[in-house]
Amino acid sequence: MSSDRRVRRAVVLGGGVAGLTAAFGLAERGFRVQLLESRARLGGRAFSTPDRTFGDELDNGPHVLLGCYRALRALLARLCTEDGFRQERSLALAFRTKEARTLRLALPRLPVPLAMPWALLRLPVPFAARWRALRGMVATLRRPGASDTLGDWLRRHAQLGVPDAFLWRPLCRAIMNVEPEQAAAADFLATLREAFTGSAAHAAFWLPLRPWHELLGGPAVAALRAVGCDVRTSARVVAAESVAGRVAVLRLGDGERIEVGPDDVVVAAVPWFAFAALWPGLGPRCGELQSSPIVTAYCRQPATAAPLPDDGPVTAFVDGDPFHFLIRRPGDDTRHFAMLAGGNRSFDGQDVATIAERARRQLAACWPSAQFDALEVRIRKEHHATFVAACGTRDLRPVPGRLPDGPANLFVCGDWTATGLPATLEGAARSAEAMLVAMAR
């Protein structure tokens, strides 16, 4: 590397899961790197704030990892906190139906080919819908059509009923956000072959045993210091001035402007909201792309009240209306736990406490024997959780990188951009490691 290389400078925009990839990445090529973030704290969609009802740091909602997470596992890796999570060797996961029963799909420790159609032939649902869903996992391996919704390959492959019930639907929530019906049936099985075509490990589940900031935001501020980055929050860039066909100037919401050298790069690892208000215009289209609501109730019994059964950490309400997921973090009290709904707009303009007494009334019908008047609920809202991956949006997400009809010096990355995955964590670290190799091309 020329020593001239060595002393241009970064400025990343967004201190999320593609910020901080980037960022490190950028160092690691010998970049001078300024990370600018616009709020109080690292750790961009997943990240915590205390609670002083709980005396605890809650979640903006549960993010829960698979195996097959290479890229975001190297990055905790960089923070030292793998460790901050119980790796789960298979997959494992518990139902609960309207009727008040439990079921459980198990995974052997095989490759996950060869352990699926022995874990869905054993759950305890008719054998019709278990071949139903056999054959449906077959046809994951074919490529669904451009235009095809999951709920349109649902339909066609015979698979609405006890398979869309105890398995798509609960995925396609987990994976992409929102429901079959809104979901390019592309981005869903992209996702799902490359959890469920490796080892058993791949898809097995990565469960945080403490809160995101102290698994990614915090650490990362150390650790980025530690390498050279100047670390900025509460930095907002409201406008980006270009001079020649480069990014000149960045101006931050006090009045500050940042001026940007001739030599210097540019990366914008915002959102993409956030992306198309700084530059109107640019990429294709990814202001037309629309957000998909996380919304959490995180739930305690009493002490003195009986805890629910353990059913594991992660429950799908077969079903589920409003809340999709059940999910306990490992050596927490069993009375506590959070509720989950992704993409559920029924929440739009409701309030807290009405949120909270939907949830109890659920829990209620799901284990009608327990008692629930004494539970404790708090809520959090993440509107922007992530965009919504339907049929056309992939003409609306530019590749990581440069945009062909913007600045030279304008590099972007996010879980919005064209990673081949939906919007995950996972997405957002690719995002960065496919912009920096664009970079050095």
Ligand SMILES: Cc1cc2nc3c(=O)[nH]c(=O)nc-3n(C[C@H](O)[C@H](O)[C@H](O)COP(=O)(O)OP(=O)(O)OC[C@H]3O[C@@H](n4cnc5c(N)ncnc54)[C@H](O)[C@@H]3O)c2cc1C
The other form holds:
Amino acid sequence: MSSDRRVRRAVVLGGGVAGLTAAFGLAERGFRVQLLESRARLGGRAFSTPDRTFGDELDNGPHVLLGCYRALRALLARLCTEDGFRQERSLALAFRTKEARTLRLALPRLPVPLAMPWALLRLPVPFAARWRALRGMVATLRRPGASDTLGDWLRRHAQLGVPDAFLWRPLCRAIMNVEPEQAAAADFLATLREAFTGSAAHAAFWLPLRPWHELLGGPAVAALRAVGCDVRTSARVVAAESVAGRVAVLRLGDGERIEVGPDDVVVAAVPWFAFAALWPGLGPRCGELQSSPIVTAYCRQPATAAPLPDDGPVTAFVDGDPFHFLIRRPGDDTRHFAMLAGGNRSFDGQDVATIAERARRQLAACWPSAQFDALEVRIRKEHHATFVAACGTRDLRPVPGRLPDGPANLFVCGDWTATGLPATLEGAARSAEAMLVAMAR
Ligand SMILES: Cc1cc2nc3c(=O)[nH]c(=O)nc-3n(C[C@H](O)[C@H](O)[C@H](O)COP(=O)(O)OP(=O)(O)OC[C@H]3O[C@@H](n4cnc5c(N)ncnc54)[C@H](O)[C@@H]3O)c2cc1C
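Can you give me the structure for the form predicted in complex with the ligand, which would complement the form predicted alone we have just seen?
Full assembly next; the chain just shown is listed first.
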């Protein structure tokens, strides 16, 4: 920016993926950036904290990326942490059935539209079910009705039974964090098309090799400061005051008052419920978005125990109840793994001892010859892990950028804005990119 122009200030609220992407982008565009994050750490919903029992950093829940997450990868590249992930070359996952069988779906390194039929037809399930699943894959290319849940879509395309249990339900839980009966078919299929219509690497997992604080929040502080950004953690914005149609004052929880100048902009990169609390009535009723939880049981078998067979980093429990996935961090001791349940409301109100016991019982049912009595379990609960992308939810998600009815200097982004994706790290990063484009107009 030339020295005769005043440097505009941007105040970014929230230090998750959206806020970090926005802060870097604004600094690049010549803004003097101040980032206010309510917690003591950056990273938002992808974070880790030290755990006394396990003696190291424990994530708030496992996060798995896909090769098609280009905007998130751009952020990781800025932080120089892309090498903190194992980048698979094609999609591979295991299934564990209630009959204690392990099945594998592994795509060859061909473009996914060619690789998926080949892999599906090799799944060791009845041929009629494989054929139906294949026809379902073809049906994903057609647009569903706006009021169709994925459950409706599965029924209409004869996908109930084996295709649902092996393919659609695990994918829906992973992508949408709710059951197919709740998920908007359009949002699910749009995401699937994005991941499954390109190269093999596009649909493959990127698996973190280190705790999330080391990959995102920790390095972000130094990287933001290096581009001149003023990073303030433990700075919760509790109120925003507008004067003449512009945000003029932000108030912090400790009473501090932050003046917003006439040329300054404010970027809200906070979750939907926090936005609705700060600006009630603004945005298209975003306060009506529902939250969906993620519950994770981090498990450690004692060193003397025979480890579970290593079936790769992601195993889906077929008809899994209460947990849906078993996830391993590549390179970790195979006795260490996480069990994850997305959107399972049966945990609501349950204490950690009860949840840990449910995890042990499920493991014992799936691996009857293994011993889980001495299994150490740590529970992590995230009540607001994602919003529910249900039918009609699109009307509640504002376009990233300035709100039509909002203060003129207020811009909004976050995974819950209208990105065309459900709540994902990639959606958060893309929302900030879209917000920056809108700001330049
Ligand atoms: C356990 C778990 C597992 C997940 N797994 C995956 C996965 O495998 N793949 C995937 O793509 N996505 C996954 N997600 C979803 C993903 O984490 C989110 O979509 C993404 O992190 C959202 O980023 P964001 O920047 O939009 O919001 P957030 O990460 O929520 O960031 C918002 C920030 O704003 C701060 N804030 C809130 N209120 C205020 C305030 N008043 N003042 C100042 N700061 C404030 C918050 O503390 C937070 O740091 C998972 C989420 C969870 C919880």
